[in-house]
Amino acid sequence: MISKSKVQQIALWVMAADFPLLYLGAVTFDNLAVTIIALIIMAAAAVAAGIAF
């Protein structure tokens, strides 16, 4: 089992790593299916966030 300090360092590094993706699919390329992708990984990660804070 993952303990709950590691699950708080995933859900962090995970964020941190999409936002650029998310900045690429919204900004740079303005590509939908790119910018939805980046927000469902968003989504996974605040859940596994909120789950372990």
Given for the second form:
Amino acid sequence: MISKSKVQQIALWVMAADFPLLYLGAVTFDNLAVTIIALIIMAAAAVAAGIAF
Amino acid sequence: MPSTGPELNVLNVVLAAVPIAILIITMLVSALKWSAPKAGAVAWLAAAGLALLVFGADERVLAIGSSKGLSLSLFVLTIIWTSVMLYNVIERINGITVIGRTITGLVRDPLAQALVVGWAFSGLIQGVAGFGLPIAVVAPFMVMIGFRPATAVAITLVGHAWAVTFGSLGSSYYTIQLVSGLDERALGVQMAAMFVLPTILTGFAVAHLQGGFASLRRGAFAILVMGAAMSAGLWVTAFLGAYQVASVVGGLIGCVVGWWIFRLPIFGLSGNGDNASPSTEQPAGKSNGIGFHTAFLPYYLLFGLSLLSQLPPVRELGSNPYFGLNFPPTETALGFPVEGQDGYAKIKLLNHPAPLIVASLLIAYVVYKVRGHWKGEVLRPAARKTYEQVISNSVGVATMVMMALVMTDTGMTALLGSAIAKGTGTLFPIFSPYIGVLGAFMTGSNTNSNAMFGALQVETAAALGIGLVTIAATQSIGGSLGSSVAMSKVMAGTAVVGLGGREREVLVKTIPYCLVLVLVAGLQAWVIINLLGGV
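Beyond the form predicted on its own, can we have the form predicted in complex with its partner chain?
And the full complex, kicking off with our chain again.
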């Protein structure tokens, strides 16, 4: 069973790692698929944060 | 009022308010007591869902709004990370104990400490650097001298709020002047005059936070003298056209007058220890060989470097190397446009607190190493402790600022501002500063609040045929006082004093003062417009 503290850290690092993807998808490449994937990842990290904190 | 974007109706206004309501209710209702990252995450999800389903955003608008939020978060978080690290390093070399003992030996009365440090000195730091630095530096400093962490953060948040508009080298003032298009001198001088009452009242609020009504009564005369001197300094400096240093002058005068006044025995507030807490009875001096000035060295350096960074040649030199992303213009399906921005939320090499804090730490490291204070492992345990302390706040800041920017870029925030403006009619001057508070609460910045709502406020005042200068000034005063409840600043404070995840303890202290102070600012505007014929 993964600890709450670990999930908190994972949520933070996933958000940090998703930042460039979000920017690249929406601005640099203006690519719909990359943007949607980045948003889904961010939403998943937010859900994890909502549960773990 | 926005001519494009979501229609102004009750349903849209209620839906636009949902993310903010989630934040406030979940964090403040005692049955829930959610932490900031939990509330922020849910509020961002709600804002994103509403943006897509109701307010006409597509995935690109949502992604760009969220990216802007993360850029702005990085601007704030780098200050939090570096200042927490600085504090932990000083703690590892036993400097915190020395600083606390020495300062409490100089000014032992807790009320004097709260007013001189939490009110005047925090305003001075805001004037010099701003951008959250007063919270990052003064809150832990107050913990060092014996204040409880939540009280220390609350005092600093309320205490520095008078200095925000003319702080950070006048960035908030210049923003409201630019977006309103009003005459620089007319706006600056009237705004400085309108800050007299809020400035003095923040002093009373700090005294009340420190020791309740007993401190209010005991400190009333000293607060009036200090407040009058600080306000006079701020106004005269603005009158002379030096808006960028008005808070510096006010804060400096406050420190000097405060230090002097609390030494007068007639006030019964002598700094000789009549009211000293037991922890301050220990002798001042050295601990494990480190003296006060050596322990305090990083903060001396930070203050000196902050001053140095404001010199025009250094400012110019340090402005170019920066981190800041470019964002293209966007428009929602409902026609709400957002202009493109280059170098958004720039982190400039010499004009942002984080690089200055790192430089202070590096110079202090050399001195500590040479003098033999840097013994054993310091950096690694301090870094580990910093990492553990900032996880909660980092997620909290990131999610809340993402929520704020998604709301801004989809017209939800403008809709809320318009609703307040349209719904209040002739009472608009009373509610006008609350719009400023809304902007500061969401973005953590008086400058952003002015950029977001300045034009709306002036347009509303013009439509109502009331004083444009007074309303523009009131917007900025609201944004300034709203800094006491701005979530990113609250989280910066809780991180540096080790209260991460317990933001509610601070917010329940600061919100009542903020609401009262802003109400006074609104009533002041109403009186100026309706009874004094203010422009």
